[in-house]
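Next comes just one chain, in structure tokens: the form predicted on its own.
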Amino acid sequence: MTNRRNFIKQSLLASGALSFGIHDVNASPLSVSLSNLNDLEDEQLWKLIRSQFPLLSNKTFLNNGTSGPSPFSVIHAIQNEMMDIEKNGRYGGNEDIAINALARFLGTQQSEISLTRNVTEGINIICWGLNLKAGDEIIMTKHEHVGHAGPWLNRAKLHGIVAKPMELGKTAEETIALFKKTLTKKTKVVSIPHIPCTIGQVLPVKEICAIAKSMGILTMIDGAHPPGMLSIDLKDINCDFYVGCCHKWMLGPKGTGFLYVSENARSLVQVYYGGGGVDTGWDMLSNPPKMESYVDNGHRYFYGTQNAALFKGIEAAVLFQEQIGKQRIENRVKQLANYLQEQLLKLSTDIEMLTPTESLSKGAQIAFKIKGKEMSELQKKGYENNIITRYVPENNINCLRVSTHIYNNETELDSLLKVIDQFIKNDK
């Protein structure tokens, strides 16, 4: 009797395996409900949010800057899509759905998204997209992720515009200045990161853009962090083109992005791939063989066969953070961060802080170094503690980076310090 009962049991838990995906039996289902919000205390909220994801509790994830977990619903909205696409024997599709969520998500017309993998893809399809010619300049920053500035510096290399890397101010008012110290009569472009992949500061990407703009200057902002940690609105910033990436703090599937393309900018870059979508007609038994003009919206920047579970991944992730609330999450991440701040400065004078004290120039990534330490040997005995962060190399900046997202708390903030805080008396 006690084998059938374990051969049942062993049944059970596999069909439940095959049914919801693998993950930790621990966790909470995705049946909690998360429409009563405001009816909880602040703490009983959290807890409530942080059992919508898979995460063990046994880890300390504070790497979202790199990737975010995403939340049981987008899982299963991507598990449950692809399995009705198995079974009906189904072809493409969502491409709707998902732009229609992004657009309402970010602030802009639907007909000004298109979906990409990632946001290196994005940027490449502004970067060789643009009409540029040797000499003009694009201006960018000293903290820049390789998926930004490879395409400009690959394009530098073969056509020979010029990269102008600009410095960060330790306030939006030093950033500004900064700023226009760097514009000459050959700027054509000003494509910098909204937050740094490196230190995490906000930059002021909303009068950077005003500026340039008066100066009929090109503007497209690196948008990798900000949606789903700030509560942003593309109108309001007023770029020309903002990229970003839904598998960060979105929290939505891996391999999923966006490019916003203003209407208004819509003619300035040239499509280079063709493909399902891109066109509004082609004709192969003409002669010559042609294809007439591209659609007049994001399509003409992306095309072929795509994942349709993924999009409705998108669609789960934007339900998921409206569900909370764009600024409620805003405040949480910010608050985390400012804790996390706070505790570091108290902590050690050792300790150099990289991200900005000053409240609009920080967001929910945290970055400091501790002086005479290599700060990847930091990340290491974090990792020895299950706690996730990540170690910044570029630029020589040797530092580590920590993002807080809404799944963190205090508590776990605390063990951080406390590893930091052995990591500095071990070598005194």
Ligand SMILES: Cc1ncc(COP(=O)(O)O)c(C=O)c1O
The other form holds:
Amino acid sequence: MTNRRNFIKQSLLASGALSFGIHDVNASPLSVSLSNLNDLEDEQLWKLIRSQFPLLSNKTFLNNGTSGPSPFSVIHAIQNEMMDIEKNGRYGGNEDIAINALARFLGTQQSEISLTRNVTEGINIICWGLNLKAGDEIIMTKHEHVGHAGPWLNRAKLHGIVAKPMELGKTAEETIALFKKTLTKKTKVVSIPHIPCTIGQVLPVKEICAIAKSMGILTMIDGAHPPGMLSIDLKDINCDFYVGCCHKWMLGPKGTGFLYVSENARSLVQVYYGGGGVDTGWDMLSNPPKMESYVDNGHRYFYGTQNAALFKGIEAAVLFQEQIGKQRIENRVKQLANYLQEQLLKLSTDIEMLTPTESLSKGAQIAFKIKGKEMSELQKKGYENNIITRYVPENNINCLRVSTHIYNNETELDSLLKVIDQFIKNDK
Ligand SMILES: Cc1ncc(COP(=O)(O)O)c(C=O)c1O
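Having seen the form predicted on its own, I'd like the form predicted together with this ligand now, please.
After this comes the whole thing, all chains and molecules, with the earlier chain placed first.
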């Protein structure tokens, strides 16, 4: 085994794959198959993974929660497909390839997946498709992103439905208790983030969905963050709708997403946009002209010309994650986040940790404030040092959010900690 490991290490060194030096987007990323990962020592493995990204070696990118840099394999899949389309005058296609990959990745049936451009689009499809009337209540949280809040607040404005934002607890148990308190006889939908954009807290969505289901309440989970961060299985969560994107933690093409509508809930979501792919037949020559029924799968919610190259990119993103392993990714990204959280808690008593310390309630995002400090200033200090994080102004939370993904390492987190330390010490 040691000889085999050495051989692989030598090959990687020879190929340059173990150095951090690949900056050219056209560079060949790897000459050794990722299938040999099990033979590598931990740190070698993560260096190899980092070398799969064109992300510059002097960039400490800790904002995957906004947009995830793609690895070479995704970029090349898109480039190659675009070239093939343009060379051959091809039109459309690859939808099945993307749906198949997503269904496998998320643990669903293919017929339950619709392709979207982003999370906001998927949320709008459900928000407007459900049969709701004035006074019906929707449970949300006080930690929403505009992409989740916006559609519901617009429907509240136009149709008089009522958004009921709940607080989050410091533990899963507390959050479940707060959720129960928000329920009323008028609750028709629970629409909450799996991980909100603000403080990186993982909500106990499986338990919340089970309670809602037992009361006949529909459940939609805003899953902008977990796919590609946590090893999730949508059948296990057992929600009615789950909305995600490929451009954050999945490290896929920008402007791509998915909507999961469970087989049982499909008939509850009215189709409002017609077009190519939505229906089972239409006829402008009959009197009156008519459309048959909707297709009995997720294609009823998307239509028209799409970018087939991006769909190849979605497949490549799923393959990349599958080669590394969903559970291995979850372990690594959480380990980095834990490291950061522990170091921050030791660094200064001025630091207010907003991400729960309970392991059930945290993933790979750490959010914190510093007493008496403007956190957007800390974000700026980071930028000056090539460290990219996210300042969170949403819902007046005003904190800094740090996302840790598989291309990051502890040395990068140490550089961030140094900047934070200096920031706290300055003006004291
Ligand atoms: C929790 C959450 N929901 C929704 C969105 C909106 O995502 P998209 O830009 O893909 O529509 C985001 C984006 O950051 C988010 O963090």
